[in-house]
Every structure is written in C-alpha cells, then in structure tokens.
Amino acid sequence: MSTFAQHEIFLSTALGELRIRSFCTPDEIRQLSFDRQFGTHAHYRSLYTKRESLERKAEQPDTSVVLAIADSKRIVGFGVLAYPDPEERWAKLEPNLMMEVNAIEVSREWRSKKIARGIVQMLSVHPMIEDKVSYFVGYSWTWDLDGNRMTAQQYRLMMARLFEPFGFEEYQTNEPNICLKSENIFMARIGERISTEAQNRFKWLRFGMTP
C-alpha cells in the first residue's frame, strides 16, 4: 500500500460540492458507497461496482486511487493509477517503469461537470510521475456511448482532450487489442526523468520489438 501524502481539491457543481482526493486508503474506501448509477446498463457495464475492488487496488504498491466524493459518503467518480499486470506488454519495459491509468469513470448523473478532469489532475500529482511512463488505453467497446450520447469517434476525441492538458500524447502501437478497432486509443506521458535509453526502448516496445 502507498504511503504517499494525499492531495485534495474541491469542486462546486450544480448537484453540490465534491471532494476529489488522491491516494485513498482501503479504510477510507470502506466507509463509502458507490453511487447507484454505477452498475450494468443495457450496453455498458461499469469497471468497478464494488468497494472491495477499489480496496484491493489501494493496497498495491505506489497505486493512487482517486475518488470524487459527494455528501462525504458517496463515490460519484474514480480513477486508478497502478502498475500493469505482469503479463501485459507494458510491464516489460523494465520493472515498475510504466504505470497505467487503468480506470476512470464518472457516474452518469454527474458527467459534464469537469469531474473527470479533476480526477486526472489528482492522478497527475503522483510524486513519482516524472520517473514513470504513464499511459492510458481506451477500448471503444468499454465506453458508455449511450449514456454520453456520442459516437465512438466523438468519445475518442473527448478522451484525448481530457488527457492532453496533463502531458499525455497519442502514440501509435501494434498491440493487438488496441488495433482491433480504429476508435481505440493509446496515450502516454513520458516523465521528465525518463532516460533517453528508456524512451527508445518504449518506442520499440510499442511495436513488440527490442532494439
């Protein structure tokens, strides 16, 4: 479990004031409940629907679980920055060099209120961010297109615009799952202290090669 200091911002919305907090601990998460709109819909299923899933993530080394909290008790948005699973391509650059934004979601009723931007902002204050290659993979089949009333291309553009202000850029890759659909997107942020050698290895890794 991480021992990094927490950061918090407050966001005023038409539905009330929110706290968006980084490095939420398992004990803190245990005191909260998910907003009722997280769950399974006709064409969409939330990635996390139980507190226990976020608690397990918060127990992992260096992981930041960011929560948007309403009424001091309800989770209306979340984001997770964590190391990739060992079997994934992105874990092979070198041990613990890449970290994935492996979840970001806002409850349907609370969308279009700059909450996702606040979550990415809090993920980006991770004290090791400049020592990591942070990345985000967007798979179009996981997106709530109905809830957002968007096409896949519109959603893709929205995600790019969400991450770009925080130093993320789109990169090409031949990773098979990403290449399945043209709407899918791979973005990364290369920390300031990443060596030129590691940056070159990242370039080769995107195409499943070694220099």
Second form
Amino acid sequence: MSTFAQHEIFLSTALGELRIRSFCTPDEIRQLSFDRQFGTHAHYRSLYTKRESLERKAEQPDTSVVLAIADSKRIVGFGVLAYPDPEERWAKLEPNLMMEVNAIEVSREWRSKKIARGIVQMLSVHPMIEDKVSYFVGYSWTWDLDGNRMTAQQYRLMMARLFEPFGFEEYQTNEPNICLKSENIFMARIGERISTEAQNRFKWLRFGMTP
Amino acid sequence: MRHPKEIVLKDGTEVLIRPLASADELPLRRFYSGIAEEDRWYMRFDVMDPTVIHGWVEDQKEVFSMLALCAGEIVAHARLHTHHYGCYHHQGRLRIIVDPRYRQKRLGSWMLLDLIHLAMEKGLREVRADFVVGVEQAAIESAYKLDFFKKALLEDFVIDPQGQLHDLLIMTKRLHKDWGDF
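Okay, that was the form predicted on its own. Show me the form predicted in complex with the partner chain next.
In what comes next, the whole complex appears, and the chain from above leads the way.
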C-alpha cells in the first residue's frame, strides 16, 4: 500500500463544499458512501460501481486513489492513477515506467463544476509523476454521452482539454482497442526524468515494436 | 490537434505528420512529380500545374493539407476539402496520395485518421472519399476499417488512360455519432 503524503484541495460549488483528496487509504474509503449515481444507466455503466473496488485499488503499490468528497461522507467523484495490468501493452515498458489514469468519473449531479479538473490536479501531484510516463486511454464506448448530452467528438475534445493543462498530449498508437474507433483517444505525459532512451522505447511500444 | 505526430510504420520506418506550410510548395511539387502518371490521372486536379499546388499552399481556408515526411522528404499528402457555404458545407471530401515506396505500410490509414480528427474538430457531420474500383482497392479497404460505408456506386463512371471505364465508389463516414452506432 502507498505511504505517500496526502494532498487536498477544497472546492466551493453550487451544490455545496467538497474536498478532493489524493492517496485515499482503504480505511478512509471504507468510511465513505458511494454516490448512487455510480451505477448502471440506460446507455452507460460507471467504471467503478462499488466502493470496494476503489478500496482494492488503493491497496496496490504506488497507486493514488483521488476522491471528491461531499459533506465529509459521500464520494461524488474519483480518479485512479495505477500501474497497468501486467497483460497490457503498456506494462511492457519496464521497470514499472508507465502509470495509467485508470478511471476518472464524477457523479452526474455534480458535473460541470470543475471537479474532474481538481481530480486530475490531485492525480498529478503524485511524487513519482516525473519518473513515469502517465497515460490515459479514452474509449468512446465507456463515455456517458447521454448524461453529458454530448456527441462522442465533443466528449473526446472535452477529455483532451481536461488533461492538456497537466502536461498530457495526444499520441498515436496502433493498439487495437484504441484503433477500433476514431473517437478513442490516447494521451500521455512524459515525466521530466524519463530518459531519451525510455522515450524512444515508449514511441516504439506505441506501435507494438521494439527498437 | 497536436502536430507534428510521430508514426512508426509496419516496417519500422519513422514518419512525421504535420500541416502543410508555405515553405512546402516546391517540395510538394517535387513529391507529385514522383507520382506515376497513371496515379495522377485519377485525381480531380492537375497536380503538375504549379498554380494548383500554389493554391493549396496559399489558401488554406477551404482546403486543409497534411504532409507525411520521412527524413525531411514528403512521402504522402492528405487533403480535406471543405465548403463554407451551401448544401455541402456539412461535408468534407478527403484525398490521400502516398509515395509508392511507402504504400502497404498503413501510412495512408494514419493520414486518413488524421484527416478524420481534423474534420471532427471543424465540426463537419460527414466526410466523403471517392475511389476508383479496381485501381484503389487498398484505400477502399482502409476506409472500411475506419467505418466508412458505401454511399453509392457509379458504374462505368471514370475512364482510365487506355479508354476503359471503371466504377466509382463513393464512401462516407458519419462524424456525429450517437449510441446507435454501438
């Protein structure tokens, strides 16, 4: 489990005050309730539908689970920065060089209040961020287009604008799942201490090759 | 969109994709002079006419061009033709020309994807690409992979340099997707 210092920001919204906190521990998460909007909707299913899944994530090494907490007790948004699953292409850039923004979600009721931005900000204060290639994969079929009243293109642009201020850039890749739809997006942030050699390996990995 | 974009082709060749710049006029003319006449024949414009290339370089309000470069040399040119007014203003027309040495390496697909993203950014609802059946089969396959579908087949519509008629396949891709696509 992570032993990194926690950071916190406070956000004032029309629905009330909330705090966004990094490196939430399993114990902390267990004390909180999960907003009911994180579930299954007509055309959309939340990435995490159970609080326990976030608890398990928080137990993994170097992982930061960021929570947006309303009324000091209710999770209304979350983000996870974690190592990719070992079978994924991005785990091949060793040793543990890549970390994935595995999930980012805000409850429907709390959207358009800059909470997602706060979550990405708290994910970005990870002390190892400059030693990692952080990345984010947006699959259009996981997006809540109905809830946001957006087209996939508009949603894609929104995701790009959410991550760009924190140093993420869009990169090309031939990873088959990402290539399935042109609306999908792959963004990465290359840490300042990533060597040129590792950057090169990352480039070749994006196209499924070794230099 | 962020440019230049780094691409590694199927054979490991590294290529950069970036928008056309004013300094590219002469290199682009050189690129087209290396394209065989039988390929140029099927283009809608006479690319050997310097004013055509000059027009694309100078006026990028309706025609948007992307180049692929390898070691500083242009190896592909992709265009998105748009209309500011009228019944076609929702639609963009795509055209991609790849240096024969760089074909069958998915460069055309990468250029196509880049133009689709450009069209999405410009708020177009649909993109269109026309292909000569039996002549541009690889491009047709790439288009199918990127969700283009057959809009119309115009039988015996275009003529080759030997005077033989070929079918023209009009393919389109909708850009304003909704959940009906899944």
